[in-house]
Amino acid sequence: MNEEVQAALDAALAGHTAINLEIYYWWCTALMIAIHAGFLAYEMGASRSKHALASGVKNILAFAFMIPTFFAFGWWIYLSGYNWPFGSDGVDFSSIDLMAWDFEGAAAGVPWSENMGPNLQDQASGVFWAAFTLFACTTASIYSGAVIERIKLSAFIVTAVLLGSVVWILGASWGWHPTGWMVVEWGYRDVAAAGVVHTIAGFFALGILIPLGPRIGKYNADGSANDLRGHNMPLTVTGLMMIIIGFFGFLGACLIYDPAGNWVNIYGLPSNLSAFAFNTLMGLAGGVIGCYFITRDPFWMMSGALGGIFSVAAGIDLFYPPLAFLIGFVGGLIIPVGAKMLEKLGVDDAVGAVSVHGFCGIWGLLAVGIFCAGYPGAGDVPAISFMGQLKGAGVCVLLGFVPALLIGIVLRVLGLLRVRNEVELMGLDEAEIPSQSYPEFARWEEATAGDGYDRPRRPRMDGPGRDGPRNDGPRRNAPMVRDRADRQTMDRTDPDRVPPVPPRKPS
């Protein structure tokens, strides 16, 4: 009887653990959606008003296209590509095997597998697939902000799917899969995806930006750059804060819920959420303060918060919290300096995505090699080393940059990458979006167009306020005037103008 009771208790505990796993990743995935709400607000605010809706639509469509394509082939790439293109014999560039995919082991990742749909016997595949799909969507959102205001919507969708459902997930299979060749051969350590998400996405953006070219008006004839500010800084800063909220779900999904009731990181080593909490907040604060030292701009300060998180992400479960603060602080210093360097090189990164994600991602990988060298890996995996991290960072840079540059050049040659100049000048919203960002403002602009004065006036109001008993219409609807000279130069024949002020009589 006791054995039967114990068996029943063990079965109930196992079921309870499986349900907890499902619940945990369900809410991590839900929280990650806040990242995309944040990116949408961030990019719309960072765009000029004539491009705002087009920037938002890019984010919506990237999210929508990523989900079915990641279901179709992205998840299979992760499960099968961990040894590609070298095979199981290790990194040997003299014997490349383009067929070195694990077709048998990845059978559970093909769309027609019984694991890829409702299955009462499988309580893990769906939630893990969902979390990885949201990682893929994040890479597309990272890239999206860099190319606002001039990329064709169709070109963006194609390149975003290439990044999210092919390029990044292949890098994740190499450097995030516990048997990926970067891990097994070099001891590559990237617990919260500083390299396989942020570095790859940041340098993918750079690869597209080069053939895409700068926005019209960004550079003067002498090569000096203009600051093409977005139309709504409060919306941008709010969006950045929402991204930070969402990244708590992102980082939480980088832990594995062990059926034994413990936490392990993506490489199977013991960890916990407390370590993530300490170092996420310390890196965030360091990034803000680092940017504050370089610039007082709230846009860069909030970008520094993100960069600080990414700077500590690779070793987030190992760093001593004050060290995490220092690493985030250095990341905050890197961001505005890196963005200014790219600007001088003629690269028009509208939101600093290459610097925030790409440069901070590299710094985060190297920081692990500098401060955590010698920390052992799981099983036969080599210990952390600076050279292993350096080589891993190089792979992430090339994996992001090279495919993007190639497809960007092809699309540019075919005339499919960038909108026409007249469309860019008119605004992508008017050309591509059957709606208006601020319809009330548009009506106001129409009502005040062509009045011949630099300062627009409010539209004429109907009703007694215009011609009724109060007889205060002209003055209520007149333009604001600052001094006597403004009044003296007004056209007296215009009924909407305040008459000139007569000269004062001498006292």
Second form
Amino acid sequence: MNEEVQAALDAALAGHTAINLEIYYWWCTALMIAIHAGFLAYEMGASRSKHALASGVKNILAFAFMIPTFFAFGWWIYLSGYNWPFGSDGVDFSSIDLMAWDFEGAAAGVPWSENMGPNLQDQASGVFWAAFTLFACTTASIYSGAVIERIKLSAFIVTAVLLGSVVWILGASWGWHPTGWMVVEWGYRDVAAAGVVHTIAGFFALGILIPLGPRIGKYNADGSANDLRGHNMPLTVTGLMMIIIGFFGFLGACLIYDPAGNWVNIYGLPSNLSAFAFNTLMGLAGGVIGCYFITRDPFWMMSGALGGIFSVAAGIDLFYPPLAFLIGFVGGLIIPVGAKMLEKLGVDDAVGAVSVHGFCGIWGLLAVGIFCAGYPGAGDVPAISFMGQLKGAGVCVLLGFVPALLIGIVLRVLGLLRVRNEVELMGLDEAEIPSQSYPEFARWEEATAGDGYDRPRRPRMDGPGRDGPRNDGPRRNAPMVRDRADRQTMDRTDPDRVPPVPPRKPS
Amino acid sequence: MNASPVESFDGAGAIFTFAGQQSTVEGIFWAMCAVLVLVVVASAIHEIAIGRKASRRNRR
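In place of the form predicted alone, the structure of the form predicted together with the partner chain is requested.
Starting with the chain above, the whole complex follows.
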């Protein structure tokens, strides 16, 4: 074979490799949008009917705000923050340098760089940025479900941007980057982002939930909790199934198709999709069965499917598949127990996000330390160790929780965190959303409610109803169906004050 | 603790076998089977108990 033919073959191979890379991440990104379709259905179904559309709007806006903000600064933080705030000397709390960003290395991530836009010489930046942007959207959606039915939309957008375009991506730069300081110093291993996405997002949600307070009617005067069920369980569990579909895109995008045509994980270590396939499905099954064993509730079983995947995510390319099943099973046991524990502590997490993502994420990180200790790293990176995983989990917990708690307290002090009690009782849809979730039900509920509540009237927006024109005009979205728990609490509630978290019920 | 069978990536194949301890791998496999059986048996017992309770209620 002469040199010209060889050169032509090499060029063709390089071209195909680049195109394969683009195509792979393009479709992983597309598949990840199913996560958001799933979260949309899940959160609307998990809301009571009077809040369903407001929950949907919140979710849609989280998706939309994350994309431009991740373009503006999220991607740059990932590329530049891997040594921040310690610098290149390693973890030393006595020499913290707040300017220890890699300005030079991250030049390609500056929003006005040549790489951040159409560029015929760059077939990687766009698709990698897109995949990471969808990871960011996922973190925001994880947090979104926990705070439904009472957070102000503006407060949610600000906090979601803080999580999705700053906090989690800084954690990713530290622990999900081949030269991140957690990786280089501790041998931290988190291949499919159990810690940097799920633990951080779960504990961010917890940090907001504490200043946000529980929904009206969640707790009785004696501290016992009510179960404020969502209005559409089939929609909720279908949404959860869609999230699982989307996670196949998410997990696939955690592998890198390197220029030599090999699969490597985010740390540059050899890996492959077959390993991911074994353990994703086995972890999923373990999570479902674990939750079924404890609760027999389809909501928790589907949450268990997600929790099982997150429990194996950190070592998804390392575990023996039946071990992944057992790790997922334990994750499935942790979820309802953790959710119940938080409820007893007065934390009203509407969808169990802290438990599913936060607690399972920690368990997954520790499982890698227990079962894969000694597995080598790339180059001089230390091997996996239990202490390295434990310290990494601690960093993820603090990185999620502390900024959220601080911004939550500030927003609460300014009165910007939570809607007024009248709005919450009336329903966020009625107050904020110019369309209706179930207009036909509204008429029926209006006619049959009979609870004496003086509902506000709105101008007629739609045509005459099925029963013909009415003199007073149909009340748009007027149901205001309050749960029994709402009714019990309403008279005791000062409308200008967020209800305090009641003391724990004595055991 | 060193549970990893892989000390270098040269020629690495199966990476889950816990330092080549085939018996550990088989033990994990049977543990998974035991969990599956446990859950099915617990489910059957639960359903029998529920069925009896429903029958008693119906008789009353």
